[in-house]
Amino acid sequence: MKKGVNNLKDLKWKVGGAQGEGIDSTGEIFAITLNRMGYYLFAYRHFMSLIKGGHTNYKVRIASQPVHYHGDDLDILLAFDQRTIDENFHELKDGSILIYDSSKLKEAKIPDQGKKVNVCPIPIYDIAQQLGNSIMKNMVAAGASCAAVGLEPSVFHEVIEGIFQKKGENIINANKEAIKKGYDYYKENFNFKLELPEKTGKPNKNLFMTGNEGIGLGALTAGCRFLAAYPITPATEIMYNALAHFPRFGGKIIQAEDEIAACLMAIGGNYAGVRSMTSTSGPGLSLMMEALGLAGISETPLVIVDVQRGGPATGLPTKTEQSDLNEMIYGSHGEIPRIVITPTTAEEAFYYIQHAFNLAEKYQCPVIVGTDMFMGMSKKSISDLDFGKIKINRDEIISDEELQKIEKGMFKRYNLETKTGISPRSIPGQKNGRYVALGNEHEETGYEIEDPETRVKMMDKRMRKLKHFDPSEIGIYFSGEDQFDILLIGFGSTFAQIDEAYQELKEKGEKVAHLQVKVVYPFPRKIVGEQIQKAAKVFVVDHNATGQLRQLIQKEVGYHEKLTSILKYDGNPFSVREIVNGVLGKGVNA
């Protein structure tokens, strides 16, 4: 076998096999270990909506600098079955390594794609069996991977001790031995290795966090103390995160009977004065639409997190998509003010959920935080969360002293004499305040009305709220020179791949710029319009089939003739290559 060492700026590693045989745990052990060493990682899970069976894989990109995407190609593939080879071999580069379990794959079929791949058969299952437990094949595989990237097996020890602490010393030692056996087998039989990139982070300083965990941690630091939700992939992790941390700070979690109840409970919590939220995915958001209207007409703050997945209906519950954009912006009956924000990374998920609570209380309206499965369930190294940026602003709550000056029953909760459309609210328990809120149309003190004049005034008051909201204060990312020919536009988690495509196109000599919209409603039409005006061609990257962002830009800004969609809706995240090919006119799948 050819001997050599590659000098890579990053290294991509993937383990794959049948669902239920420990693929995630193998990937987690490998990734957590390197993250603690000080490397910057991005880890993406590909899995099916099955408990057991089907193909699953876990890909890790290891880099010297923070990364937001797992990469188009692959340096090391660790395969537990033939399907992993069949479905992932195309990502391998020349000089890459394929390790497979020769215990089960006696005659592995290696595709002939004209690539120089170093094939390393290792009897992973048999080695684990000889150690007394086939479950430890994951540790054997981790040890072989360790040798392939030039690390010593001892780097895994701290992680192993942490995982198996409750199971005792014998189990810890057995797993350490399994890692050593895998390491030794690789070293004794193969002399090819790939070098890891330079390590620039400080050991044990990086968080290794998903977007869902960013939402949970951000909500807690924003003062949220009540979450009501119904389990739904890929949003359930937000509830699990809250269950793990909220109770220590006096917070409460309720698994509601369905999403309708969950949303109504969150409205109730906010009405009672406790920062409250609910989390869901597309089908659950659909069920919340009636409650969304209630929050709008009762002017109750409400925060909803929608972790988008492939739809419609059950659709692709464990795959990613951005097809809820129209639902988030237009869903519900009647007309109400709302804000829809779309963070781009796990760090922004942490910060933007705090913006969501402040905005919901400032404008007394629903705020929807739109993420997706790619951001929600992928993990990345984060070293720079700044808790000093956290600002909690509860805004217009009337004081007890002010209420004491008002005649009993005359507090105008929905005071029409306000230029901003926002009138101070009281919290139940405040003397002379309001204790009930109607879903019916009402007059200033909250009593039901149907007369046309008051109805129009109350609608106008509510719709005035967002006229002073400037979406550019929170949500625009722009990168590029003042003069450019090509503009790339996206929203949410496509930021990572668009940004790498932008860099690649610049290196090819294209005059290109990148704009990422982080508040999609109210739409930042002024700044988006100014940038589109400069461009000859605008490519809108939409992770859905109908180009929902492109349609929104056409409606809000215009420039129909300049806009071209780059679409993807097969359940997988965009690759950088697909975006570059789309811009260069080669077709996304070229």
The other form holds:
Amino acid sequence: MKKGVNNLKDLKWKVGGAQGEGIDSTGEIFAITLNRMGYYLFAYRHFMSLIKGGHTNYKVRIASQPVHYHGDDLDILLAFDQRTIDENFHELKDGSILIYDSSKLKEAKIPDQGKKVNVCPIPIYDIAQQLGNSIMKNMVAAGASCAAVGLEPSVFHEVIEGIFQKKGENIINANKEAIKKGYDYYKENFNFKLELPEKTGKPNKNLFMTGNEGIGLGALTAGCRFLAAYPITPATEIMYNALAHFPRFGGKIIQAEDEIAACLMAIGGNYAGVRSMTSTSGPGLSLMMEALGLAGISETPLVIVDVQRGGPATGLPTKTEQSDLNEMIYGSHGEIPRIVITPTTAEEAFYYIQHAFNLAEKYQCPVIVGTDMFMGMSKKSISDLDFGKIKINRDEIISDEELQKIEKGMFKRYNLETKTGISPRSIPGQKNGRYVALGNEHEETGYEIEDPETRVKMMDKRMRKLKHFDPSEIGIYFSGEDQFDILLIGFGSTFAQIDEAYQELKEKGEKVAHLQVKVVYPFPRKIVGEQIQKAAKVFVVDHNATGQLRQLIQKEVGYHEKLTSILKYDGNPFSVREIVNGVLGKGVNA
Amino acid sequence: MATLKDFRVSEKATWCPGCGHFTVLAALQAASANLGIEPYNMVLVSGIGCSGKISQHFGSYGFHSLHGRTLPVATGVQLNNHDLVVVAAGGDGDGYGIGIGHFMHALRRNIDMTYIVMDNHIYGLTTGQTSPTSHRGFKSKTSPAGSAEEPVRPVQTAIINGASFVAQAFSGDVKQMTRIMEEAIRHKGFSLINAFSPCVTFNKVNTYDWFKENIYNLDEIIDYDPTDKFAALRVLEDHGSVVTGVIYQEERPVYHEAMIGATKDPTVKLDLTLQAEEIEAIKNSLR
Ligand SMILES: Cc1ncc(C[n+]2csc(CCOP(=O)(O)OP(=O)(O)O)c2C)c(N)n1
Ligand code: SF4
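If the structure you just shared is the form predicted alone, then what does the corresponding form predicted in complex with the partner chain look like?
Time for the whole complex; same chain goes first.
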């Protein structure tokens, strides 16, 4: 064993191969097992926009404390084909392990990058075949991985029993045998192993969840009972999650004919009094723009989740990016009040969707929740979720008693007299609450108008609604001393890598602080402005090509001369090194 | 109980004098009152166009949505509160042009609602352009040499693709239209009423007189069987689609009873609290 590896705070493992070959399930089996044991994991899936033949990999970072990012480098690479070696070898570090399937890949070409990698050929496919079914090669691989990190093969038994419960004893035993065979082969042929970090979580306690699952379950807990959506990577999993959990609580899911319909159905559902949402990604969001304006002017609550991916058009459908920020904030014709929330982690997605529903109903306007593929489809260990922390607050719905007091036919749905601009709404079925929700400009009872005076008043009323909303109440993350030179700013999921870059820069002796914006619109101008004022230099980490967050900061708070963009738009998540290098002036790709 | 008066609003409708849409409004008001519906238990979703204004002139809850988008909005309303009477209304441009995709899917799903299309074979509100139901050769501002397109056949489309109630009515016959609306609302499932509703300002071809001359009224056919799909298609074919009455009707499962998560009580009336053991089960699914 190489010296020093004992001190690893984390261990990174990756399995890769041709798409459609069970790479994901190999990764899942390994990850779920370790999660159940009490390790903290972050699992990232890399895949391509084709079903068979592309390259896919599944990377797991195992740590002693919660982690939100899969890490820049790699300790163990499990390769089912040459392409996996070619595309991932550069991540391996000194003393790492490369296991490859030598059944078909008789002589793997190992690049020489001047580092010491322990190469372990194992006939994974052949072993599985001998056991009766080549499909079990993922179990053989899991067994070998288990030996490489010093675990006993029995740790997998519970997971195997769960997966194959319905298929019977024989299948369960065969899979257990496959794991043992992989384990034994590694033990008998190779004598180096890497040690796992200390295990700090309780067994069978940690949850293992994606951002998409966080959204689905958070929405359910927040009282959402209707999801209308149209399939699109990487948002479709929100539909799957809703399908798995909503129906038990009377929640309904409809696969609409397109995103236009999905968004309008969600508007209809909200109008009818049920918390309703739609989930999509970039191209779908573009189709919803007309409906977004309708929700704004008719003052109908609406929640849209945009799991961003690489754009424009169908751009990079299976890759991550944060380039819909401008569309979320400015998209659609005309002017409406809206709120854009950008949670930073999977568990925050769970908690923050409650704000989306509460705000949508309070301010009667669209609320867009912007996540991205990196957060949406990556899985992470979470010590616990507190469902009790989610509050349902629907107080802008008028009561039946109040409606009784109003003269019949006189309910002013769009009452101009309220100070806040928020006029309580009625729900169809409520007596005396009749009104017409209108996409056309209208007067107080919901009748179309065109006179300039009413138009201006109504426009002002709508725009007034958000004046009382302080985005920093909901969320802004700040870490750092009172005094600092360098300020790092990001929004959404880049929190993970910025946080680690921040730690690293601090260790290097830099006076640095980290601010992560979680509500990007209305922009938390005051707090961001105050922190930027203190800094000598501000680095805005933007997962897009044009620095959309930087532009927004410039527009909202100024300080143009202090701001520098750290950009990335190649489809992959930021690495910590890229951010550190960006700050140290070495160029992102140094 | 609600009366006709309850379905009226104080605001006067702004359609041109003689516009067919007045009759559609009057018939819907009469039908709703006759059926004893309470206006607060009814939602009228409309699109854009002269036709779209109907929701503002009708005394129930309403949603004046977007051009061509009545059906998804109405679907969202209906699926979340199936105790409501949901009616969608729009024009031929609205429903068969920009909105034809939604039309196909709402009827395929058999959403329990009534969809009234005020078909004047022209775009009214945008001042007289060719519509998807304009006949071949129809001259308008956008087809000065006469339309080169075949018209959409909405009623046939609805029958073939799964609407469970298909009828046509004519603004020149308010009595028949009222009766058809009553039947359509009473019908459980997606009901299409294609209502011939002449535009007196821009369509000088398909006038009241033209319709009167061409209409084949099924009410006058003693042995017409609306459950016979092929007979329905044949009668439409034989009479250039200008047929009024209930053309086709069938019983089939409605979407809100068949969809995932279907509940007896409407969604809007459900309790939202999650019990502790349910939360634990959800957590377990993530371990
Ligand atoms: C997206 C969009 N495109 C175009 C329009 C303009 N527009 C308003 S009404 C209308 C046509 C209405 O015709 P029809 O639906 O036949 O109703 P009618 O006015 O004849 O009753 C059009 C094209 C619009 N409102 N929205
Ligand atoms: S333009 Fe035609 S459709 Fe519009 S109100 Fe006048 S007559 Fe009716």
